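This document starts with one chain, in the form predicted on its own, laid out as structure tokens.
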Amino acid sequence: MTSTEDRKTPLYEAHKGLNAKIVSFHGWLLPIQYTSIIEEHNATRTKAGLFDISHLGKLEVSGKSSKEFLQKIFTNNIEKALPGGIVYSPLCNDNGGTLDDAFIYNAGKDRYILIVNASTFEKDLAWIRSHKTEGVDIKDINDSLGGIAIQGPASQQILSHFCKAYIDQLKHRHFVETEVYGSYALLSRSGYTGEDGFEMFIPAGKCIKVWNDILASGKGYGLIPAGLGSRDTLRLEAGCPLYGVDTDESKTPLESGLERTLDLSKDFIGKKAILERKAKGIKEVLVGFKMLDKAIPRTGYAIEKGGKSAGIVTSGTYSPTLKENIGFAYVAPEDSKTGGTFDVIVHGEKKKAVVVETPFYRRAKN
């Protein structure tokens, strides 16, 4: 159900023109699908899909102390990203709980662009501003930029017609500030689908023209618009947890399977609490699983082992690529080993599932 209070992205009229099914998503009106989730999913895996990502939160942090500031508030080492690089990191509170996860773009000359989740933007902004130190400027650039993602094996060929930069030389999780079809663009080789692809943030007023022109030009390559429905099945196949669904403030990165993003050689907000929790031993951990019995797992389904409560499903879907039913769930560490089995309670019936390594899908590289 949509609300009159929901915000419209710069691409809202383009979605209406394509007869998209529009839904309310964390306060934004966004397309969930244009034709069918499976068609949009498969097109992205085999050709290309075009997504509206304007709802993602956007911040700019700059100033002579910006790196030290970001090192303090993010758990990962910001220095992993040289100018032109991107680093992924959780943002934790004093208790080690995960406030959000973010992509931090190092634009050079003490300037960083932060891309955060739509649902947490206001909370993130308030938190980050509350810890602001001297020599740091924080700028809300959320409304000035819209976002478009083109994902899939044909994405480079399609985008090369519009882009000034030599995008064939752009490495994964790197970006350039360039022009796309004559407009400023923060263009990165990144995405949340498991495919090769690009994400661009461009002036909001230019979005519809860029969207329409890419869509028209990409038709010959099999490009189609894709909505939130396929974005969710694609990200789950790619083994990407979703903030607010697979993790939240009640979980530290230890429980969420993100220990690799904790740089314990530096000080950061939440470090002490995370170390204490690690020393005591965590009680649950996020795992990937596949259904052995025929059933689709859904968010909130209970998990049992030996007839006793053993966890909960956070994400689940039918995988159009693997043609299996897959999901994420929190279980006890002793139940998290690959090959271990448990029961997912589906409409009151026990359905067998097995713990597997993630990602569920990994694209073949040339």
Given for the second form:
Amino acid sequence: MTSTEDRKTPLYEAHKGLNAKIVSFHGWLLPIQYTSIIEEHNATRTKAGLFDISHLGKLEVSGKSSKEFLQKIFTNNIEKALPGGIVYSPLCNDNGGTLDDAFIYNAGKDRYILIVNASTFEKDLAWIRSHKTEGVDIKDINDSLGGIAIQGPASQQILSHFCKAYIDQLKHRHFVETEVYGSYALLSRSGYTGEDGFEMFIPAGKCIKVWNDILASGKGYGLIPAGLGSRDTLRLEAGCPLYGVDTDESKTPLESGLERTLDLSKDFIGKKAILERKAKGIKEVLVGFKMLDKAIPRTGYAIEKGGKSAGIVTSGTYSPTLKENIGFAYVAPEDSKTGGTFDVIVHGEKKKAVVVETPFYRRAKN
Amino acid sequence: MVDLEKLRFTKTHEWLRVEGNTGYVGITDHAQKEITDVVFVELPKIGKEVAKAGEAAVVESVKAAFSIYAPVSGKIIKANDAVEKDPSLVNKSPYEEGWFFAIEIKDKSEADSLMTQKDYLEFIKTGAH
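Next block, the form predicted in complex with the partner chain, ref. the form predicted on its own:
Below is the whole assembly, all chains and molecules, this chain first.
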């Protein structure tokens, strides 16, 4: 169902023109699919898929104290990203609860671009502003830029038609600020699908032209537009937890399996609470699992072990690549070991599942 | 080709094809498009008694699970194994190969009270879904 308050991305008319099925997604009208979720999923795994990512939240933090400021509000070490690099980090509140997760782009010269979730943008902006210190400038750049992601093994070849000089040299999780069609473009080798791919943020007014041109150039390589439906199955196969679904303010990064993103050698908001929780021992942890019985796990399904309540499914789907039913769930740490089994209650029946390592899918390296 | 004018339709987007005392059940083309790629179908056991509008099967797409309701009361007498093996038949051939199960119809008047194709097309056009 769509609401009158939903915002259109700069690519909305292009989606309409492609007969996309449009849904309301965290306040944005976005395509869930153009032809078929499975077709779009498979094209992204084997050739390439083109996604509208304009809804993602975009912020710019600059100023001489910006690094110290970001070190304080993010749990991960911002210095892991040299200029041109990208670091992933949770954003926590004083209780260690996860407010959001973000990609922090180090643009050099005390300037950082933050890409956050669409659902949390306003909350993040208010939170970040409320902790602003002297020598820090925070700019909302959300409306000026639209976003396009091209994901899949043929992405580099397709994009070579546009900006070869940059993309052939661009390493994974790195970016450049460059020009596309004479306008500013933030171009990164990154994505959310487990494939090689690129994301670009460009002025809203250029989006449709760039989108159409990439689609036309990519046609011979098997590129097709891909919607939110395949974006979700791709990210789940790639083992990426989704904010608001697999993690939220009630979980610290310890529970959501993101301990590696906690830099305990520095001070950050939420650190004290997280250390206390760690010392006491966490009660639940996010695991990946696959179904042994024939059934598809879905968000909110209960988990039992020996007939007793033992957790909850946060994400689940049929995996088009693996042809198995997979999911994420919170279970007690003692039930989280790979190979351990539990029951998922599907339509009132117990269906067996086994804990597996994530990512569920890992692309073959060249 | 199935003659859609001979089918009867529910507000929950099932269709019913009546052959003597037997009613074959599937979901409409409109419904298969709405739910997206079907990847799993759970069919009722043969011999199960179902009530009109009672849950009879479950169809799952990549996105979510959907209940399939019996358009009429009766006993399940057939289940379509082909659609269990290849759930995409629901998308590819919703009115023919993608049927779910057959019911031994108890009361023919229940079938007569369902929507005709014309009624159903009007129903989905008005957005009442």
